[in-house]
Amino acid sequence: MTEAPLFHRHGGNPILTASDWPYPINSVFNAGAVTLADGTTLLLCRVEDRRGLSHLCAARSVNGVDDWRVDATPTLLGDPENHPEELWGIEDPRITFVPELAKYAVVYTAYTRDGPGVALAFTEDFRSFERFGVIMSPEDKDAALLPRRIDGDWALIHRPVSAPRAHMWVSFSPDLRNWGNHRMMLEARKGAWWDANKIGLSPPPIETGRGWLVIYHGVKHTAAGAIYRLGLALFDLEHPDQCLRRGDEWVFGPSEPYEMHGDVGNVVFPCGYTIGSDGDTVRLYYGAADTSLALATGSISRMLEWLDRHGTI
């Protein structure tokens, strides 16, 4: 008997495309997501302009599905004059609300002259931002801040490149500026696996009573090009470098035309989610083929149950 899929695509996908933008762009994808205090869903979208450089732009929706109100101008642009590390744009934001600071942490990729690096900014309203600059030097990306301190320190998940492979790491900081105590968190497998050679965090981890539930992406290189798919892993709440369970199989991959064909085909790439009022329903917002934004719905409890059945220690 075939097992029911963990994620169900929204029937109106893609939910946001370049045609929805109030100014000329090439594509919109890879959005951070958050539910604001008034219940509105905010997506901080990666927008690629017609030069090929990316910036971030906010879209808001009452129901998180349609009737999006897009900011009339870019919400956060690269600022190479004051932040030369943002020379070639900013990309792929992950948003974490930090209760201790009463602010949203936006961790994003700054495209420097030497490749992608991890940058951090804070905001209270997604209109003004306090930039911390690059906190992990190139080549590094796919990063998110955990919402609370671990044993007194802040924790950042990120993906440095160590050729020929790229693994997920976690690093710690007392002040959000100076990072150390770097530990490998999840290793890319070798060989023909769907997640061999290169993996990375997708949206920020979900804190559950059993551990940090992580949706991560793996890249399989084929004769026809790369395929980006999603898998699941669970990590200890107080020791996030310790993997408790990891699924061997991928759980969500490109299959629809809008995921298979675009600027970069065969890509599903979420940077954000929201959790429903039931504390279980997950709305996963993902970039499709680096061209548009789509929505899939899942369940935290079902993902944990799947790891119980299919995960290995």
The other form holds:
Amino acid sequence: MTEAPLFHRHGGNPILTASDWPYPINSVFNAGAVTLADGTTLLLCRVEDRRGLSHLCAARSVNGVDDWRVDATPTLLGDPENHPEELWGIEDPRITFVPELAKYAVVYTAYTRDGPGVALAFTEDFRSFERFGVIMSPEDKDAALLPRRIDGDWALIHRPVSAPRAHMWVSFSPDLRNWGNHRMMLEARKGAWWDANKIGLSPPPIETGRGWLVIYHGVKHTAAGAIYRLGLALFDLEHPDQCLRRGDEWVFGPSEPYEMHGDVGNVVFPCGYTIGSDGDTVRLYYGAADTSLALATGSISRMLEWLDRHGTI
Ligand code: BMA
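Just the form predicted alone so far, so send over the form predicted in complex with beta-D-mannopyranose.
All chains and molecules follow, beginning with the one already shown.
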């Protein structure tokens, strides 16, 4: 008997495309997501312009599905004059609300002359931003801040490249500027696996009573190109480098035309989610084929139950 899928695609996918933008763009994908205090869903979208460089643009919707109000101009642009590391744009934001600071941390990829690095900015309203600059030097990406300190220190999940493989790491900081105590969190497998050689955090971890529930992506390189799919793993709440369970099979992968065809086909790439008022329903916003934004719905309790049955320690 085949098991019911963990994620259900929205019937109206893709929910945002370049034609929804108030100014000319090439594509919109890989958005960070939050529920604002008034219940509005805000997506901080990666927008690629017609030069090929990306910036971030906010889209707001009351129901998180349609009627998006998109900022009339870019919300956050690379600022190469003051931050030379943002020379070729900024990409893939992951947003974490940090109660201690009463601010949102936006962790994004800065496209530097030497490849991607991890940059941090804070905002209260997604209109003005306080930039911290690059906090992890290239080559590094797929990063998110945990919402609270762990044993007194801030914790950042990120994905440095140690060619030929790239694993997920977690690093710690007393002040959000100086990072150390680097620990490997999850290793890319080897060989033919769907998550061999290159993995990375997808949206920020989901804090549950049983641990940090992590949706991560694996990249399988084939003769026809790469396939980006998603898997699940669970980590100890107070020791986020300790993996409690990891699923062997992917749980979501490209299968619909808008996921298989586009600027980069065969890619599903979520950078954000919102959680429903039931505390269980996850709305996963994902980039499809580096071209549009799509939505799939899942359940935290079902993901945990799936890991209980399918995960290995
Ligand atoms: C990854 C990131 C994503 C992108 C994906 C597929 O390395 O750069 O932004 O969606 O590749 O191209």
